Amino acid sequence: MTTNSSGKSVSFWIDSTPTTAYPAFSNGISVDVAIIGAGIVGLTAATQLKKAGKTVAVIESGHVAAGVSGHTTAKVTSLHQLVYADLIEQIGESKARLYGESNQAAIEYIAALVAMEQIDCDFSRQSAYTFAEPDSEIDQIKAEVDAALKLGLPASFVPETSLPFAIAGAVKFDNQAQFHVRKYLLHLAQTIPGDGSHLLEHTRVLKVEEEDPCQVITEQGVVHAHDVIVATNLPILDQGLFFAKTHPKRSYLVGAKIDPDKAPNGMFIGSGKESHSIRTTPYDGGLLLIVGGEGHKVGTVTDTAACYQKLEAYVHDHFEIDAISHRWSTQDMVSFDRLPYIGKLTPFNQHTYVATGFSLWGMSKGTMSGLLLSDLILGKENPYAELYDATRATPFLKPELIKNGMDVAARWVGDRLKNLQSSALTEVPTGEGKVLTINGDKVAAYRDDQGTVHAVSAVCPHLACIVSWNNAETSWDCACHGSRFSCDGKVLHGPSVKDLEPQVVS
């Protein structure tokens, strides 16, 4: 049964901003660059390209900044939990330095743009902290400080913070930032249309054909462009095998009003696997505390509602807050070598570009991706292009890649053997979903509060994995590559571009 949780089931960033109403595609459009996805990557790239004199068409299947970018913690930082000591060991000091520099550059780009264009987005400079709970990871914290200092980053070790509970110690990065991500992106979006450029909503792209010019084929027609950027979290195009070089991770957030006198000062994340992300943002004349955590691979946790319950318990226990105002969830693609993939779709593509694998740090990496991709299209040198090259050799023999491939294969086979005896719609409780086997077919059945059953194929159209029920979001989720669908089968999250097929059952 679904566990009740308090608060609106909506991202605070979306709830506190107006719904956009850009037109859908209606007739022939030809531009220099077509950009699929109106999140932080797509809108940053579009902004840069239009300022450079290019015509662009940003094509969004839903609303602007209402996907992954609209569900983030909206921290803008180069402190990505614990990463620098590992990067120095894995790729060497010079490449690790480039990683730090590129993320620092993204912070300064956002800061400069906010100042120059007077963007009202609650932008503020903040210190960022990765903290260790008592008796845990303190050695890793100190190693991270040493590594970051070696790379020229604004790091220091601190024994305590403004958090209302004890820690063993923390890495502190000075002069980082936070903002209201949707206010920022809505400003970028409004600068795109006009002078031969377009922003299209409710326009789903089905595929891209790289010809001269490229053809971006949507449900409503074709957009022609010299170059194409695929900025859809995980590319909707499979040629680059990014679904095999990343895995989808889902995480949960809650927002609660907090007395400013009791609020922590800064942005925080724990260092362990069961870590929590903590920040505040202006809200209703005071502050909203935003706490994230309870992450897991998409589709692998059945009782997702319990994730919210655990988060609420954490907020109550650590901050003595009872009333939750908002709750929402998000997902991102985790890159197996800790680096995002930014650049050409494949070595054989000359005009199709991608950005993915931000590993839950999309504000800095997404901004940096938009800048890098616009440079590539404009023929400008970019110091980070080689490091993040999307066509770089991926060590497929790494243990985590082998395990991920085995996990996907095991689910592909195992999920087909599950529920072979479950064939009756009466097994589906009100307000719940269940995968059934009916006449040999896998059927995803959901019974709404009125008792009506919504039945769709349980086979994900992307690569034919079996979806599973997400009781917190009332959605069907694919654990293989992260596609998500509404309770009646409509695509919520790629890489799938097709809905689950309706099923007629009795």
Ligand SMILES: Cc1cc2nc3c(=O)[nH]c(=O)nc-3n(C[C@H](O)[C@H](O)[C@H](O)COP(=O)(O)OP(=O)(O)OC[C@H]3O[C@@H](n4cnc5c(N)ncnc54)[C@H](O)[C@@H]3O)c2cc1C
Contents of the next structure:
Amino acid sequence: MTTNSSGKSVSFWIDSTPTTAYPAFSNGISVDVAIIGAGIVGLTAATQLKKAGKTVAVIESGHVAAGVSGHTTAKVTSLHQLVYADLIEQIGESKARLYGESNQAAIEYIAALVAMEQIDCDFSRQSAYTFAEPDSEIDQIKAEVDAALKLGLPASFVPETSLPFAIAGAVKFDNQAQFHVRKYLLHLAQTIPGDGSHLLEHTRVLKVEEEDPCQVITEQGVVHAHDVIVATNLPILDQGLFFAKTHPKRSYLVGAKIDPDKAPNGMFIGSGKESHSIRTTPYDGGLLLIVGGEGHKVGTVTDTAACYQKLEAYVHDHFEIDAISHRWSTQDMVSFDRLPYIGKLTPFNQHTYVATGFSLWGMSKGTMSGLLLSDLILGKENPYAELYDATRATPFLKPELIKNGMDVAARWVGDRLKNLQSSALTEVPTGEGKVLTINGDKVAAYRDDQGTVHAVSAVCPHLACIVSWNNAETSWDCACHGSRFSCDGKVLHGPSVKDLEPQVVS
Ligand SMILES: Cc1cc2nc3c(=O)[nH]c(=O)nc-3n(C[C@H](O)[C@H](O)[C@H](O)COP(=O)(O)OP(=O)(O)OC[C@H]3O[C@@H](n4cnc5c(N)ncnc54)[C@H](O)[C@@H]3O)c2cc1C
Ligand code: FES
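Could you output the structure for the form predicted together with the named molecule, given that the previous block was the form predicted on its own?
Let's see the whole complex now, leading with the same chain.
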């Protein structure tokens, strides 16, 4: 089934900013710090380190700020749906307070930088709300307000908001923020090249050897560095087992022009499991309403076109808009203990650092990561280093989290042992992809609109799970740790650094 969703299939943030054209790898690059990935983590760390006098090389496989950070909702807030009551229960009040403080500090860092460098990025102060629609969720809302107030956060309970539909009540955080994430990140990016520092695009890193100096091995050659930050959303290096301490969640967004008089004022997210995220941004002399939702684990839904259709139906039911103009989707790693992992790759690494597990709140946590990692490299004290230590033991705190881990394992085993069934290429309809078993091999076959079949191995090069078809994005997605590949097998999203192997079939 192909999508008949409306709107351009492109992130509004990317559609409304120029494409970048930084150079690819060239020989002889040797710097203090190599940073793999030009998203919010990599670019924040790079700018901080360069300001502190270090030479840096940001190495990006695609374009700057076009990964998860180019596809986000870009709310900058410490109100992460419902988190504080749970954190107090799980890790205690003083650590929960640090979580709140560190995210508030990240908001203030962005605000100060925007003001100081006059960054034209539609930054505005906004209130953030987590709203409950059914009365049954109101107790959770009130518990979150109490917990947040106990931690010194700017929280209050409100019985109603400017949303154009009835709610049971909401947590409100004052003085939060929103921005145009790509305008902000493109500004950071242009400050990097020069004075011994580099920003490289179209340069995929394959691995890192921690030696003296570290070798960052790309498809085109080696970059040498004293320290390395792996800022690839989920680390491409497997040693820290971050793929097993997180799971990849994909979610969908649509944008539609809205009359400013009918637009909600603030940033919103529902409190339930199937929640929607809502904000507006300046657009075409008026406002664009952005609504996200229909999230699921990567690779577990094939009819992703239906996700867009359900989301569009929600937007039309809840808001007065004309037409959807943009639709896009992306994914983030959800941490099992709700805290991001920021710090050394493993206890045995002295010069390789990571940041991951932002649980869909990486504007503040990604900024905080860039600041924390640069402090670690500069040898500066950071009050949040211990809380987010990437090498900490991760207890499986809740039964549903254990189940999540088991789902991945069960899928891996199931994929490997499933009875092989013979299948024929004729079973693949035009415009669709299907995993077939041909001569005992799992083959991912896609038939394009001209009828030509593109066949690649269905075995994910990361840790050998079997990929599944994503019809809205015509991609092959891996449910185990979130790698994604184009319909002809090119890697779109890590942790895989390799393409799906081409297959010859007839
Ligand atoms: C639907 C959705 C909505 C969200 N909305 C919000 C929100 O409103 N507020 C909020 O705070 N957070 C939000 N988030 C989360 C936030 O967007 C992410 O946590 C954050 O953008 C992650 O940044 P990053 O730097 O880790 O990753 P990225 O931005 O993906 O950067 C990683 C970069 O590494 C590059 N890379 C990968 N592999 C390699 C390699 N081998 N070699 C070289 N480069 C490589 C990639 O191309 C990419 O550019 C949302 C997430 C989702 C999924
Ligand atoms: S992403 Fe890990 S096996 Fe596919």
